[in-house]
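To begin, one chain is listed below as structure tokens, in the form predicted on its own.
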Amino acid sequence: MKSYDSIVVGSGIAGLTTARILSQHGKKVLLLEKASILGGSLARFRVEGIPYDVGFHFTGGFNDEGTGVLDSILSLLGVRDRIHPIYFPREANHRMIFPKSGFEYIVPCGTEIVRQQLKRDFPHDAAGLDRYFTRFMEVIDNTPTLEVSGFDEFPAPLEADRVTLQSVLDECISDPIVQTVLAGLCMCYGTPPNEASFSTHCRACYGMQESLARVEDGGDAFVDALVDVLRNDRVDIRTRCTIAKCEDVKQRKVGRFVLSDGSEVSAETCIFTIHPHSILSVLPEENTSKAFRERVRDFQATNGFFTLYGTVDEMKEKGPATLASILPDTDLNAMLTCNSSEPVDGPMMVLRSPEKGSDGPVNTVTALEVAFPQTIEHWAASKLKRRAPEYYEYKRLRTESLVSRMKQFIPECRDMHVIDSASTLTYRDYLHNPDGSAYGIRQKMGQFNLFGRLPLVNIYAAGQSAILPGVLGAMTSSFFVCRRILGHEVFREYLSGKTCVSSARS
């Protein structure tokens, strides 16, 4: 039986980050991935030689000076020089289209720029906009983790943790379109405004609001860079393998881990970076309380997406990429909640981006419509490539709807060629995700997420369901878990850049 300092379960951005930090500190690490490829939802796929991203489409955290929080994180991990951000046009960061009212709004980059533009365009809400942005910046100014130096201390509770985003919007803003412009990025973490705390919204959106970027080679850039350094650190990496059982539990510490391939290993610590429901299925029931298990089971999934992948003949707008949202209504609470088992035309985000295909440059389109598992529950027992004919008819009808709306409201997509599509079932099976959700669990106000050390003293949880979804949220959770494992003094030296972080094992 092989012995390790740490086992990391899941090779998404949280798992790769955790494994790298531990290996930088000389830890002997085993990285497990249930799928056949590394990277989780970061990993790209190709159709007809054209690359598409599964779960990583854009991020905040970079800036032109190279001092953004994501710049600093990647520098600590030793891979910043391999990640090349491609910024969205600052004057047209996000185009929001409201078909019902025939109105569209172009949101620029920069929190203060957005504030001044909204005050100019919606003068009746000018005073309320000032109140909203003052409260927004109070959260940002009191969130140390928006800089790497703040990873040494977990944020203290704020008053904004105890109020919903919707309540702040209702208090400050009267115009429903302005409310939707301010709250629209909640589609990037999958929790309705009446459930998410105001602080969650501010922290999740600030980086994207300040500087939105794609990355050259998409999610593969992160995966390739981190896997390369992990192999140099001689981290043991196994695909098609995960933990099946935790055995020999004594004094709440797991002594032996049985893997899904039948082998057994021991480790001082084990960090799960997978969905909380998948973690719960592995933990011994006799060593966890009923209250703990019920709490985890009660976590609600975020929405998923019905996604189209295609190409357009040419980019008619300036800039390396464009983002547009088509919003059938201004009620984000209703649009991010499933009220019917029948598919409806939901809000959708359309990303156009130039990519390098096998036959040369190609202009890709990825259209993501909010979708829910309830709409495809008829086929929940089916598997990839073995679905009923009715399922493929459902996909055909959804595809027609998305294409029709794009052609009507986004002229640049009128010559779109659809290459492939994916439903929440596709995501569920392709990513080994329990429910096909896009962001794990909803970040609900007052909810105690699965994060840090669990009831078993050498078991930890990190990932996009721990603190916040997205690349930045998942990586931040990894840093805090590693801080607990390595100790505060060692971790503080690491953050300061004083630690010698060479390859781990001789």
Ligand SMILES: Cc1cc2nc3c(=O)[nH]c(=O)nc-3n(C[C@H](O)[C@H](O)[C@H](O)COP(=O)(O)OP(=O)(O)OC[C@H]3O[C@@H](n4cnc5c(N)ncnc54)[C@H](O)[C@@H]3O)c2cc1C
Second form
Amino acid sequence: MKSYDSIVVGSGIAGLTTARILSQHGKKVLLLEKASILGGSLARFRVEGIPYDVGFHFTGGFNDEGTGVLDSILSLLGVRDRIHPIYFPREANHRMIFPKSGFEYIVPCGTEIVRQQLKRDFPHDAAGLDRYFTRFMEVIDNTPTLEVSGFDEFPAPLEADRVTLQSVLDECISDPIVQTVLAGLCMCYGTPPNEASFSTHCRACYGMQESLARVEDGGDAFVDALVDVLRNDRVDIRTRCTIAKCEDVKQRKVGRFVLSDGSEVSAETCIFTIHPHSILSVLPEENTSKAFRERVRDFQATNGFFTLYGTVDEMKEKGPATLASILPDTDLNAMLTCNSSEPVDGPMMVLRSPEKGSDGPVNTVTALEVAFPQTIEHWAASKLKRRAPEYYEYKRLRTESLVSRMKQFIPECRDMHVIDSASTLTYRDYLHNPDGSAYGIRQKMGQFNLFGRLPLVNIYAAGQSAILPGVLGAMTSSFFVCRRILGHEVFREYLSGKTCVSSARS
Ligand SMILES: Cc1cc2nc3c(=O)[nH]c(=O)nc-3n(C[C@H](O)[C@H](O)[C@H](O)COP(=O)(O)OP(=O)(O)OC[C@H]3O[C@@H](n4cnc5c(N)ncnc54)[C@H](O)[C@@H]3O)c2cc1C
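Here we have the form predicted on its own; I need the corresponding form predicted together with the ligand.
Once more the chain from above appears, this time first in line as the rest of the complex follows.
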């Protein structure tokens, strides 16, 4: 039986980050991935030679000076020079379109600039906007984990952890459009304003609000860079492989891991970076309490997306990427909750991005419409590429609806040519995620997520459902879990940049 210091389960950004931090410290690591390719939601796919991202379209955390939290994280991991951010235009970070009222609002970059612009454009809410942004910045100033130096300690609870985003909006803002402009980025973590705490919203959005960037070669840039250093660190990587069973549990410690290929390994620690419901299915029932299992089962999924991938001919030469949202309503609580088993026109984010196709530069369009698995649950038992004709009819109708709205409200998308589409079932099956959600579990106020050490002492959980979703949230969770495993002193030294980043094993 081969023995490891750590097994990391899942090769999404959280798994790759965890494996890298541990291998940087000389640990012998086994990385297990259920899919045939590495990278999880970050791996790109190609159609007709055109690259498309699945779960990485933009992020906060980079800045021009190279001092953003993501700059620092990637530097610590030794891959910053492999990742090239491309910033969205600062004056037009996000265009929000409200077809019902015929209103359109362009949100710029920079929290203070947004505050001043909103006060100018909505003077009736000026005083409330000041109150909102003061509270917003209080959360940011009291969240040390928004910088790498703060990864040393988990943030102390704040008053803003105990109030919902919606209650703060209601206290400060009377205009529903202003409320939606302020809360709209909750579509990037999938929890409605009446369920998310105010602090969750501030932490999830601050980076994107300060500077929004995509990355050259998209999610593949992260995956390729991290997989290269892991191979160099001689991390054992196995695809199409997972943990089938945890055996020999003594004093709450798993002694032996039976893998899906029949082999067995032992490890001092095992870190799951997969969906909490999938973690639960592997943990031995007799070693976890009923209360624990019920808590995990009760976690609710975030929304997923119905996605269109296409191209536009306009802007032949390289232009900047742009982000627009079409919001059928201002009520984000209703729009992020499944209220009907019939598909409805949901809010959608449309990203136009210049990419390198195999035949030269191409302008891609990715349109992500909020969607829920409940609307396609009649096909839940079906498998990829073997679904009923009615499912393809559902996809055709959704495609028609999205294209018609994009052509009507986003002039640059008038000549959009659709290349492919994905439903929540597609995401479920490609990403090996049990519910097709985009962001794992909802980050509800007062909820205890699966994060850090679990009831079995050598089993840990990280990943997008642990603290916050998104590339940054998932990576941050990996740092915290590694801190626990490596010990605070070693970790503090690592954060200071003093640890030699090349593997002690090579
Ligand atoms: C459509 C969509 C758009 C998004 N857009 C953005 C965006 O623009 N910006 C952003 O920051 N975030 C975005 N996200 C969210 C972001 O992709 C995720 O939060 C993040 O990538 C999650 O990383 P992870 O490592 O936690 O999980 P994942 O990427 O889901 O990785 C988990 C891995 O574990 C594997 N796995 C599952 N079960 C097992 C098992 N039993 N054994 C072994 N392996 C297993 C999976 O195959 C997968 O490779 C988006 C997500 C989606 C779906």
